[in-house]
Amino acid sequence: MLKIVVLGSGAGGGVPQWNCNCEVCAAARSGTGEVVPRTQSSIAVSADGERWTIFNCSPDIRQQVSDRAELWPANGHYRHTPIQSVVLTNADVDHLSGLLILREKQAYEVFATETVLDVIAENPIFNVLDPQFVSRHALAENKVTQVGEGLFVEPFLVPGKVALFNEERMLAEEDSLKIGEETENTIGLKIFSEDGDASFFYIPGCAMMTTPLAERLTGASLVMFDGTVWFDSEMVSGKLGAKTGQRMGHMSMSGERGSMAAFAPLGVERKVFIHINNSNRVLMESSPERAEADAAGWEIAYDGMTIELR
């Protein structure tokens, strides 16, 4: 059995944004129903129902715990939690600034890449993280690892880029970027109990859909996959930022090379989006980019949303 219980469901920055006044973010602030207000990008796992993993750890990580009952500590103690471990995907400040809200002395342990260990090291900031407590430990590519109790992993490597803020590092030392390449920088995960009969693909950012990536997709019980845009040029077109979806590693939901149209064949029986852009218009109930994607047979991420696997 796994409980997967998403704790934030919108990419960065949130919705709504706090600097942003688009048609997506002042209609979730008029509180009409329209959209949906959406913390940033998490969810949390559970082989037990008491033990659990966070995969991904936000800046509203603290906001989450606090919606989340099962997330509080346990009635009788002073200091107590029920998180075991954290997981990250990648090392974007949306996925691993919440660590720093997770500092007070408590045991846990966060695995990573060895990229994004390195990203955490080379940061003193993260010092906070005082190692008798928290304890860091690699993520291999294909490697099966024990995150949690009863809970395991399968990373793998899928196309994507490097942290936005270490951006210009990678522009002085290769002379260019790369985007869509499958390094450490980026992977997703099979998420899985120890009996191995309950099992998920969780995959909150995703430059391009190659034929391993498809392979092993197909015939899934269940696939959270990102879905930053709509379209490509969405941002730039509403005039909310410079960079494609592309340019910030990320898969357009829609058209020809969209993953709606990449997974139709993949036989996946259920199919929900996640890591979802304030500009993305799928966030409006009635609008005809959530019917398209109502029609594809793909659910639509929220915070609080609760699935149950066994």
Contents of the next structure:
2 protein chains.
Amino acid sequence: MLKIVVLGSGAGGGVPQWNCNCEVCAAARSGTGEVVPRTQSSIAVSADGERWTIFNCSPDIRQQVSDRAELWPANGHYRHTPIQSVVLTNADVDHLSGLLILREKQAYEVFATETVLDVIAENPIFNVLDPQFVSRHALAENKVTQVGEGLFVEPFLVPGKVALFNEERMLAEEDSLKIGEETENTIGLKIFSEDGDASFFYIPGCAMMTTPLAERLTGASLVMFDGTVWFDSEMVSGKLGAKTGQRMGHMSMSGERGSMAAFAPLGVERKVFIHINNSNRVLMESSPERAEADAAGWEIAYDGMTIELR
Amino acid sequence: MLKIVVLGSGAGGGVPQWNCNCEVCAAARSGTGEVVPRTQSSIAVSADGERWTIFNCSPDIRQQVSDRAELWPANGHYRHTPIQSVVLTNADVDHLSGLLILREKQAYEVFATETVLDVIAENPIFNVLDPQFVSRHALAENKVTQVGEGLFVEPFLVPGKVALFNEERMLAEEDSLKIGEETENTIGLKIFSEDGDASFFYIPGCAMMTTPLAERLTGASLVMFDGTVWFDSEMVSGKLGAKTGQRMGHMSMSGERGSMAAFAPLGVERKVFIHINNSNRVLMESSPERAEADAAGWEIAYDGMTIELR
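Could you present the same protein in the form predicted in complex with another copy of the chain, rather than the form predicted alone shown above?
Full complex below, order starting with the chain above.
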């Protein structure tokens, strides 16, 4: 058995984003229900319904924990958390900075690639995580790792890019950002129970579908996949930014080279878009984009969405 | 005129704190109203009712902006913010890490002492704040500085300590944390309008009342002051932690050497406790501690508290 709770279904910035007044953000603020507000990217997974592993830890984690009784400290303890570990898929601010909230002398484990652990180590602000309480463990490509009680992951590299805040340094050092290259900067995860009966894929960031990735996902019972942008130039044409989805390390949902087309032949039983940017009109309940995703058999994640796999 | 909105009245961790099940946190979760939930420490101040300066920027800033229509982007802009600047009084995680949310190519200014600006510079994660958009300015002791439209501050050093995450390094380098020393690690601020008619003091962290500080505050129309702990050993006796209030750089509210006693002879017109820790029973509406603070003429800040000075 695996229980999955979506803590935050939005991409970096959430919905609405603090400084954004696009159609989607304005609708989220209006309270009409056309766009449901979404916090930043994170899911919680449990193999026993009691102890939880957080996959990516957004700065909204305080609000997310407050909103989910499963994650409250247990009765009879002054200090306690059902959160046993945190697993990171990259070093994006929206995936990393929630660790600054999960301090206060509480024991849990952090899992990430050496590359991402190095990013944490380079930032002394993360010294708030006392190593006496918070242990850091490396994830390696294709190496099955236990990350919680009865809970395992198999990490694999996916096309991505270095975190935004390290871009400039990478450019200086290597003269290229190598966007879309498979490195330890971005991983996907197969997440599964000890007996292997329940499993799913969590891939909140992916710059392109490769043949090995398509083969890996074929026939999966559930994939939660990068739903950042609907079309590659939506930030540009929406006057919201200068970067394409590709430039940010995310493939689009729509189009010939988009994720909906790429998944069509893979026979995945349940497909859920997650890490959805505020610029993405699929967030509007009555939009043509939402209808198109529905028709292609995709669900759009929302905060509090709960999935049980058996 | 100055308009003050308390965005977050809690100390680091907020109320309830993610992993805390003390009497106060449990009451906050219960929804009975005995303890009103509080986000982490921040206030917004405006001299014109339209452009706002955030004093300290907590990781809850996304939620705080979402909850306050004054801080939403204006109609007719795709990207916009009424937030013109951020002023930091120290480098505590609960005051600093919200800057990671205020990214997204939005122009505003950051003001802090050189010491605090150095902490930011030492953490590459803050490179998400593109210097093309976010300019950083040094505050210096007793030097009046304009921080926003019609809005000025006069910073002064208060007894405090280095940020938690830099403690170990300080110990290694200097063999002493020098808690309670007046350095650029912790400042208080006199905040005032251009004509000087409206002014108040904002001191969310202060380890002790000194004679010069008492003289500075005498006769003030409003002081918002460090309300972290009720009594010095409350974290210890509540089994919530090993540190005293003093050790964390905060003087207590109660007792002979506490802030209520220290303020009694100063003739301050309006006294508001802010930056209140979840361990502090003054947060319980019907507690004896609250009654005692009331009787001493102190208000207990809450999120959304609004004060207008004319």
